[in-house]
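This document starts with one chain, in the form predicted alone, laid out as structure tokens.
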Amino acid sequence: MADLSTTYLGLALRNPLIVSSCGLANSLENIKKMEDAGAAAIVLKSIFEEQIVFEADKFIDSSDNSLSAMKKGLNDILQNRSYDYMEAMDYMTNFAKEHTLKEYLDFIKQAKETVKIPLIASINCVSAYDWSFFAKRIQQAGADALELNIFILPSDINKTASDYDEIYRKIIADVKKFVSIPVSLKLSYYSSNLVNSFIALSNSGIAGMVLFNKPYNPDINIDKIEISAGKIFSSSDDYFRTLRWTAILSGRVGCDLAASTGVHNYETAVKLLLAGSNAIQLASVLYEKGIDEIKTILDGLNKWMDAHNFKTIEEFRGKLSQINIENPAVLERVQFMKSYAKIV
């Protein structure tokens, strides 16, 4: 029996399989099932920036008892101190954000009491918002690490590539000021200079990067002639982009790498480990085949390692990364080879 243990974000893991942030990880019962099936860690369902802002605004505009109490407390402060309007609004906004976060923080605390494996909290970011406010409280709730799922579509014609890079740097800097737990970035492949941008981010104090987040993609309903939602779940062929960039970045970045999107079987997990991933994130296959599929993938990984006489993950991890293969250019090929010209 091979030793599947590894490390990711400085966390000791019993194997490389991590459940990525998804709706399945929003239930204590499911989290326990994931641990029992063999998951090495779980990324809890994301709390979304838009959700926080919307609910905080809604909370401030409401007239429930808790808000009334907050307003009374605020009025008392204003009557006894020389706070200006902006300070008063900051007080009110922070109170509202705290109220919005409470349910998520309570879930982290309950989850920590339910399982023994590491739990990674997740924030879904779309801008350089005040992430220090949330990150600090997530750490206090007991999360073992924090994953910032940053997806900023570079579609603004008034912004340069440097402008987008600056947003990422600001988010990281703001969060790192207030937390000591490991921070990872789940990133998009939309980048004009992916290698240099990602290498720079990897040396900014983060502990890991996840390649890649699966974006919401629009589709078109030709019957109703309107924009509709695209396919939600990944397919077993969606790992190719992750494999290429993992192999190119492995050994060049200053942090760990986790591969995500398209992991539906042990074969893909093996390929991504050979490319240089420290850990593998999966979710769609658990919706399609059930949480126990974690056990199936681990069994397959074990058997493959035994068949190839690998005793540990480190014996083959990164064996086929770009810096370790004889022909590095093979990972940069983007045109079909001549031998395929007649069939594609």
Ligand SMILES: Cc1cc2nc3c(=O)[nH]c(=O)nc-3n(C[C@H](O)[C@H](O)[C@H](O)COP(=O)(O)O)c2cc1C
Given for the second form:
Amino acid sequence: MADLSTTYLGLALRNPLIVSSCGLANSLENIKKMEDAGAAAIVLKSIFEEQIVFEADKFIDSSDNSLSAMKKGLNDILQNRSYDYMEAMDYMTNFAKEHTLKEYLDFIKQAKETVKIPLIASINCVSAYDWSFFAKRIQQAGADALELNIFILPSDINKTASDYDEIYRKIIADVKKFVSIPVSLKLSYYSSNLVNSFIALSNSGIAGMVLFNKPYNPDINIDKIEISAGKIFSSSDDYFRTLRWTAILSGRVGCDLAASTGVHNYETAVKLLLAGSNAIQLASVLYEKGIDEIKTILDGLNKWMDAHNFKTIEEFRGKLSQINIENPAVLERVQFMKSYAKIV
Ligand SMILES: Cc1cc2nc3c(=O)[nH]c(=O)nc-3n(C[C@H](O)[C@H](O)[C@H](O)COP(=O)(O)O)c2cc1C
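Having seen the form predicted alone, the form predicted together with the ligand:
So here's everything in the complex, that chain up top.
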């Protein structure tokens, strides 16, 4: 049996598999099942910054002048959004109505009493608008780390790439003022200068980056001729983008990397570790096959390591990252030319 232990965000993990933020982690029963199935850590379902602003008065002194600014902030946030607004509203109506922030904090406390593995709280945010004080509550409730799911679609024609980078930097700086637990960023691949932006972000005080978030995607219903919701779950082929950028960024960033999107089996987990991920996050596969699939993936990883005589994860992690391979161009262009040249 190989030693699967590793570290992520400075946390000691018994193996690299982490349950990604999703509704499955909303019950203590499931959280226990995840731990029993072998999950090394769990990212809790996200709360939205809008909800924090919305309920801010319950958490801060009402004589505080910043309260009215926060309330105004909420209106600004809600009115100035299109895409993000839809996602936030969906969340606010379907989840947040029944789950207050106090319940979120209580849930963290109860979950900490239920399992021994690290629990990573999650906040979905798009701005640094006066909500970051709440990160401290999350730390006080016992979360071992905080993942910020920052989904910014760079679709505003009046903003430059550096305007967008500045939003990320501001969010990180604001949150870091309130917490000492590790903070990670869950990012989308929409960036005009991904490598440089991500390397700069990785050196701005965060402990890790999750590549990548899988946002709600719009689709089009051609019968009704209207915009519809795209598929929520990933498929087992959806990992290629994560693989490429993990391999390109590994060894160049100043923080850990977690791979997310499309990990449905041990083979993909192995590939992403070879590309240089420190941890692997899973969501869709657990909805489709059940929480026990974590065991199957761990078993496969173990057997693969034995077959290749790897005793520890570090022996092979990043072996195929761009800085470690002989021909770095295969991750960019040459591979494409070679394989397509044979077909067309
Ligand atoms: C039903 C569902 C709910 C999700 N909720 C959240 C969430 O609250 N916060 C978040 O950061 N990601 C959320 N995600 C995204 C997942 O954490 C993950 O990044 C994405 O599904 C890609 O991973 P996968 O291919 O393993 O599913 C959700 C995904 C699903 C399927």
